[in-house]
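As a starting point, one isolated chain is supplied in structure tokens, in the form predicted on its own.
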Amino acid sequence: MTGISDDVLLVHGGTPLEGEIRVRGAKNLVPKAMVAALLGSGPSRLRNVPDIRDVRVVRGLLQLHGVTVRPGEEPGELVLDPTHVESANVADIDAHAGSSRIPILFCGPLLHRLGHAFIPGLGGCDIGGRPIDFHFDVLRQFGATIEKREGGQYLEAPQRLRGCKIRLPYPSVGSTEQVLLTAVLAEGVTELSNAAVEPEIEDLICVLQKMGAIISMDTDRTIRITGVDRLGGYNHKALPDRLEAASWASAALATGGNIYVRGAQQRSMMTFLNTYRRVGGAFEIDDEGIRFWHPGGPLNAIALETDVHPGFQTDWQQPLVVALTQAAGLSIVHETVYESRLGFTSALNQMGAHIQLYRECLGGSACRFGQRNFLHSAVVSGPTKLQGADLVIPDLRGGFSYLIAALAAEGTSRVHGIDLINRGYENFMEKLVELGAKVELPGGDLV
């Protein structure tokens, strides 16, 4: 985002967030499971679906391709019927897809169903290099041909796609999803090594297995997919969003609050929970969710490195950094997943934080960014009092982090570009109000 948009939220800081909110299905699973429905010969039911922008984008793209998408019998349920898949108008695709990177995952399913696909230019958060060339390289290995056209890429599959051996240079989530969604109906066996193994990847594999796919996961990050001739529909409840749950946990810590996150699950958050406890946060787990709170007293400075699962997730980093500005001493954060993810800290410094960025790897080991001149390590000195400021949201997680900072700060902040947060946080403004946050729209209208 390069300018200040009209979607502004006024945040009056200094009030601890207290109360209960609910997280539903994971942003990093639900849109991909919706795409998987394209592969089926019959309807699919997806439950625990959040009302977020990425879901709306994918719903629109599916409908453009002839998929019927309607609400199910229970709240948060979608029924997706791909019986009459068809080609979509290029201009219509482009209009729906400009704010999301999900369309790249339509390639494999559309090649299987139609023999061709058009993929427009992609959007998404500007947090570092996320090249799509590898997606196209993989599809070529399966047998697709790709032609650059005005506004995007046109793909064709002259014959049935064929399984192949693929090794990822880095365990990329998006690349792993691309291989899974393409390999399940390809002829023969596909072997994917150095694959991503995030919980959302496992849940997508569960979806595909319910449809009739044959997929095995080894302990060495190798996934083997035996192609089948036909897939059916699925009935699946999406796993809860562990990234949103951690964001609210960090908000509780930074504001001195107490938040019960209904739907949060321990198993997928164990690494985060260990770090949260090291910082000085408290939590209590029951069968329905997790309560997070600040127990009083000073927070602890820590050394932290992000990594692919089962390491500390990069999406957990930005919200927690806000809480670390209130910890006593020097915290070190080494970002190893996205090279530009620490850029959001400049706004925190304007609010009164003391955060210095470094090009060196300030962690236990060197990473792939260490010799490439990226500011990918941070030293956070605290505690510091934060002051309200004008903030322009840079990306999804950075945007929620700015909200946390504004809530923890003294005075009023104007947060611009809040619509971007709708990509991954369902009804976040309503949840803020439920937790006692003092927020309003310009003109004095309460949220």
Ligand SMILES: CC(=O)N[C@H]1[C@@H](OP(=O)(O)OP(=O)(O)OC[C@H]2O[C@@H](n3ccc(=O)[nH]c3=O)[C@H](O)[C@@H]2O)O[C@H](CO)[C@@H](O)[C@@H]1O
Given for the second form:
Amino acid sequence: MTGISDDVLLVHGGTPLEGEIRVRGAKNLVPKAMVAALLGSGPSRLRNVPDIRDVRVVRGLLQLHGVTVRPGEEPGELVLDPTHVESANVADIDAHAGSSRIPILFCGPLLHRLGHAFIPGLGGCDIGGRPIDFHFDVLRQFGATIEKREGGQYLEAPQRLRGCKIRLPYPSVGSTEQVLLTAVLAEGVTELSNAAVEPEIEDLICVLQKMGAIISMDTDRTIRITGVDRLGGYNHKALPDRLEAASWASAALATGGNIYVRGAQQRSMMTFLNTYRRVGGAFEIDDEGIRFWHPGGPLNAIALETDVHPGFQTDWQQPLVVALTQAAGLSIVHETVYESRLGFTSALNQMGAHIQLYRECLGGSACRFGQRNFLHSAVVSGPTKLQGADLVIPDLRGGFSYLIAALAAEGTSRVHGIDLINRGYENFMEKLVELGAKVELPGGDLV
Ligand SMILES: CC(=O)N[C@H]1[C@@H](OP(=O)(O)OP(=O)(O)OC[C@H]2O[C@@H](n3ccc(=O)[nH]c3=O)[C@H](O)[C@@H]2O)O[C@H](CO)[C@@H](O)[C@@H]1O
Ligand SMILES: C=C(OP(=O)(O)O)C(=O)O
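Would you mind giving the form predicted together with the named molecule, to go alongside the form predicted on its own above?
Zooming out: every chain and molecule, the one shown earlier first.
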């Protein structure tokens, strides 16, 4: 590759990342809690909001729909006032949808508030087909009608939406949230089985309960929601970002470093912590955060399978794979949530890693992708020395993984497309510098 653009970071590898950074509210909760504010009859206060692009996209979309969004008294606090919700211009919605998947979650709240909704085409990471059929199936069950229109889908609720019995074909995070955000104001009881139970979903349920919703969660993936006539605002501190925390933990391991992640929480990271320990990473938990470090000596190869919570979260996979290139022996990674989330490994191979992809389900159990010709299993053979390279960021976590690989490598890498990382990692360049990374913008400025 030749040429440089503003969207490039030069990374001089070989320095262990050391120091402290802080994670704030979760990318996979905050934008959804913002959407929930649409359901209230009064203002909501959301605290611990990170400055990331997905938050800005949702803020813009809410404002287009007449919600007032302003900073609160404390840093990272937003006050969202939905008193005057109104229809937005379709062209404006499309222009603001950006690269986020969140617009699909406006369906239920807008149907309740306005009786109709326009949902633009979705963004999000290109890590599989990412259909939205479950979302529309459940909305139809609530009584919505859906019509394809130019640039998106137009939905209507001819009468008040009605609670229903729903079984998801797969415990999809977004579809579970769709049901929650729709059922809380629907008439009667909704029973959702095979629901996703990720910590961010539990936190969204906490938000909705604060607003006046009646929701119970059984231990068997069943969620029951009794619809109410009216919801108020909420005051909520978003749970911390366990995905960002794990990314920094993997960076500590791959670079031989030591990072204290202020805000990281044991409860939502238990599965990651067990895996980190099996690989040979060290950690220490206190009330304010978790310290992650490489204790010296060889790392261990492991077998790893991603899964829905409480399994190993798929968004943890890509950064940890970089650390696995430094482990002694053969690691097996079976990605069971997204069919195309291992493509990022070809660039790691260019840097000197040995990663072979397979169509078969390796290790663990057979998954939905086994018989369907997707390269969704990997064998990582290590340890391998990594060399700096020209890298083009493919998706959010793949992008962070390339940064980790470049930091662990000998020599200089040019990482293209770094702006994508702003979608989910607050101030990541400043954090890298704080941790001692040698990174440079093309003009020669130290970030
Ligand atoms: C903004 C956000 O919170 N994103 C997270 C959310 O994405 P998102 O909510 O999009 O992910 P889902 O849990 O819905 O997707 C899981 C699987 O279900 C499939 N599926 C989903 C919906 C549908 O209508 N039809 C269908 O087939 C998907 O293709 C995928 O194979 O959960 C994922 C799984 O933990 C995480 O990786 C993402 O970071
Ligand atoms: C896949 C991810 O996000 P999204 O669903 O927003 O694309 C992610 O956060 O890794």
